[in-house]
Amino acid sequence: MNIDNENKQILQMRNVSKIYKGKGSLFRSSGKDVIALNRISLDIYKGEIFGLVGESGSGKTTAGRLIVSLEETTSGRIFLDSREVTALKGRELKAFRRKVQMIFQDPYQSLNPQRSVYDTVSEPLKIHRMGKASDRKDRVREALKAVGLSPPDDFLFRYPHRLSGGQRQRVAIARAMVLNPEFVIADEPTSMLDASISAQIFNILLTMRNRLGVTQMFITHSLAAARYLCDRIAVIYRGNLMELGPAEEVIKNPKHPYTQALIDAVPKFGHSKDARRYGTLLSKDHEVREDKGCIFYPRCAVADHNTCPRREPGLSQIGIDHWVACFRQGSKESGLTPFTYGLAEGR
């Protein structure tokens, strides 16, 4: 599916930061603050699957939790359908959560072992008072059938311990989809599943988009999965947006050294020796004296030692919908920053 600039923005993040305050210890009055997200701005268009890609600890899951209001932003604003949702409370928050759902990474922890499949999938309907009690079972059946748990009556009254890992994740997807949400965040939904089951889960997500029109954010560390599923991807590193663009373009023609390092890290079968293509990741980090400059500088093998440790790069446009935060790419004088991305060219 091609996403063009004329498509409606369903979700916007504007200059969003999340900082976790450091905790004190026996020997220190306070620990160092952790910047989980640093002034992130994104536009997600209606009907697309948007990928958020990065290594563990990069801030991907934090971004998802902020969007669904499981955590509060430190600063910045989040909009759904042009309405700010950053500080919703009470009934407004409940109405928002009917529209936005999250599929969690670990199906073993996201399902209550004391609740049957029917109780789990029907719970959102009860919370939001949707439909009569007599109709809910039919709606649950439809949701289970849609995720491949068929015949659904064989699963309705099973408990999680009687399900495989793949079946548990299907139940989690059914629970998210039973409300017919507009936007779904899938947080590494296949990281605990084998390859064949993962492919089936991917196809369920594609069906959700293609048949039901559900917009999705797909959070992953796998560039292969992002390439298969996503229309566009954003590459994030330690809470900072490194590169953004069409999935095929970013993976085939990566511009940021971190994106290139992620591609080098993908296993290459059939090679008996190191098959790195880009070689942008240092084996030993640069020493950094000051806590400023490009966040990737300490690990970057192609850094400019005069500029990169002293200035923080903003996002520059280097192609059609292709953006990169790197002094060695694009226009250094463009003046674009993570906040201005998405506002340029009338977005």
Partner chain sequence: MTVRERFPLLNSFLDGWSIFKQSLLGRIGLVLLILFALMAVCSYIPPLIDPMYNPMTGVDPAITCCTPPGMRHWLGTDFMGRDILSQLLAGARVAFMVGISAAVMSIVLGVAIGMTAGYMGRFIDTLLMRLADMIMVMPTLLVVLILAAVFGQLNIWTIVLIIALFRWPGVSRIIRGQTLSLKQRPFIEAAKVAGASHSRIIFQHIMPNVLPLAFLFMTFRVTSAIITEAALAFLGFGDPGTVSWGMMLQWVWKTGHMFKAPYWLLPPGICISLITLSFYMLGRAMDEVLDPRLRKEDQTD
The other form holds:
Amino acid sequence: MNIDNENKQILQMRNVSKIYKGKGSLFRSSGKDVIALNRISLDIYKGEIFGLVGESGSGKTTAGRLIVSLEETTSGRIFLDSREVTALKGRELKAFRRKVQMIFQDPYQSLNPQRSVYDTVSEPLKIHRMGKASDRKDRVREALKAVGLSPPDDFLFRYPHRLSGGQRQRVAIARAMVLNPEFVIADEPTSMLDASISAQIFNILLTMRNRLGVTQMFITHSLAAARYLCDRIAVIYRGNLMELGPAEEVIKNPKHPYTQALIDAVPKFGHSKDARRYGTLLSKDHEVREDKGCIFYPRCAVADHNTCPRREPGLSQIGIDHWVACFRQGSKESGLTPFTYGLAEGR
Amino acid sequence: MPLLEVDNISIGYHTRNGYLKAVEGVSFVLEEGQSLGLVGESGCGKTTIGMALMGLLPPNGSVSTGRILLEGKNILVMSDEEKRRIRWRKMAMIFQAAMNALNPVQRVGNQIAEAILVHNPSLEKEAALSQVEGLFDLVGIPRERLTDYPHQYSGGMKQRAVIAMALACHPKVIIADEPTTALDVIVQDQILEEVRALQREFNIGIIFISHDISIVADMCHEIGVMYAGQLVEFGPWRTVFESPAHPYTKALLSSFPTLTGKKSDLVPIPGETPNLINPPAGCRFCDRCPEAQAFCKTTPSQWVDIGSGHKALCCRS
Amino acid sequence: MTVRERFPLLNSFLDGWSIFKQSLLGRIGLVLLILFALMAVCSYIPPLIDPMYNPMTGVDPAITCCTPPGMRHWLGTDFMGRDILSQLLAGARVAFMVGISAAVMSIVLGVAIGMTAGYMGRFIDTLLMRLADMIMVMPTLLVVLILAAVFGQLNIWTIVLIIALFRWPGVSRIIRGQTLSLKQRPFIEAAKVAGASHSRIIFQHIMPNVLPLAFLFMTFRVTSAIITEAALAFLGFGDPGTVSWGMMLQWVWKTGHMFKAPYWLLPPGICISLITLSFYMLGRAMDEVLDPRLRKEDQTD
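Got the form predicted alone; any chance of the form predicted in complex with its partner chain too?
Following is the full complex, with the preceding chain placed first.
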């Protein structure tokens, strides 16, 4: 990470919640509301790659979609460069769109099958009226070269169905990078790709950061990928932030029982039988009667049966930039994170 | 006599663009109670082999050469009736997409009971259902979920139900094709643990097909690495992973991020897999291989025996 | 870069053609269609040779009743001595005109309404789709008959317009469904994240993906328009100033030649069947061309 930028946040989320209203049907009065994100607060610093790790249904993709304003928050605020994202309209929104881009999970779905590589990659330039037609072609060529599609002229007029999965994802990255954005969200960009191709994509993302200083949020279900790519990672479970800290620290020294359970579960090249296990996951879930308390309590093997099922733990600092939401690590009951920006909490 | 022997098998598909040689000259042997992993990237032919073993190749695909011997009998020359008899009873499959393997409009318990009844027509329905209860206990699904429909199950439970179905007729061989790909790590871990326990208990031979080398390493005694339709390296898991001989295996291992060990740079494999309609004449990996020599391009690669069951399809190892 | 890669439209056309060629139905349909197109073009020739070959007004002065095929009139003449061949040729022209213009109109209407409903959603969607439902359940023929009874003889273009107005709801339902599913696709979201406006998303991203389907439906709509027009004309509600195949059949019927003059009855009947069949076969073959499963590269693993 660049030293100059170290304390400068590019993105702040404050108590961001997203609740999907259950659909009431004609015969059933109302469905159940689904809490996709529950009061998430975090900062992302300029020039870092921030990993958001979680299982399916953890709300990690929702978080990304809220940040790029594809969906609206239910409550809470998101700031990009100290400007509130949720309030953007019209020209300001368009300027925001130029700065923040997203790379989607499925490269087979994220490219319009009817448009050539050139059409796709040059589209953001056309939308933001950047450069003349001839300049655009050069910029598209450069973007394609930067993602390893060379010679670019071989690809300019190809259609998605004539590209492999890895090539498609590179085109999607080129589309995201062609505007020189400040902040890019990569939503599981390799979950549909083979390992060797994934490594190519990881390296492209790393190069973007190292050469161009593009801040990134990397959304993934794989702790190993997050470890490789990210400076800091946040572990999220059913919409709640469980642990946040420097990547290596969280993986080598996890403090939250859920993070520990995740690490237990990752196959370790045949060594898992002799590997030390944290054993924080219950084989049979606890019964819970009320809808409060720690979200992980029902599956937690090391829970305190007095506190954990009754109160919701907030994030507490336990090391340098290492935060955990667990009463066993000294968390207090959670409240709202104050709406301050300019100075990060706990820094 | 080995439980299952695949001898020099080649499989191809007739496609709109020509004849696609999906698998070429693959041989391996599976012993009782052992598990054998086939690992490789998409398009390497691993799923095709699984389908051929079960006799479930699509209409445009066929086995062109080779033999598949189950307990010494070649299943490729069997009549449909004989094939039907060994399918599920001797050899069962756990499919990639568990969600699609269950009938959405039938209760899960009944589905599995029916699978048992088809193969044991003399059995009473009650007896079959009680067998299903036993299976549910084995794979760790609560008995009261017997009467649920598939959509009421979580992803992990569906996968468990599919495993129960595969176990229903006490097969000797189970082919598991990416059984946990769609699942989260924690559920994956639990299910793999379950499979290991069941294998020990019933002495089942498992062919484990996956793109994820870390899972294969966790699950299997022996490992076959596949690339572009060919088996390129074969051996006991520890030797294959600790001292890989084929450059592709080495490359695959170094492109895989891990939690343990030091955080080194990932080395991606450059380029793309070759087209299997017109495969290259020489070694199929040579275009992406860091150790390739001039002759690799022209001469087909040969098996090299490295000792203690470890071999590689590379002239340089 | 090859020529094919330079011109994407040409490229996708050639790709489609290579699949189309393999379909027997498509080839037969195309050949038939070319034959009918030739007939339509040739319909301008007979009146130039002799005014008695004018399909509507040309009467052979030597003939006063229905005559079988001969050298002077290859397919014979009708009850007042008009040449059946030239009527048949003119009928092809009318069939194309009616079929294609009604189909184009109903497709344009259907696509516009379907896309609007699908993209806007909510209130507008409900409103447009209820309207579509209402029109869809109305019996077209009956309504036209009533209109004809009220307003007297209908002009051929009025008939075309009515057919178009009654035939869009089916198209719009399909297009709406397609738009709804496209709207959720990540490439639309990617365009949104890039800052694309609504009009850009509609015209650059959604439209190119629904047009092939609309085109496919057009071939089926041509069929139904030709049949509707023929039915109207046969029932006596056609445009009396136009020689269409349906009209010819009506003349056969009205003058009582139904079972007496097969040389008069069969040609228009066969032509109606064949032209609808050819558009239908064309549509089926295009269906295959547009099938995304055939477009994809073959996958094995």
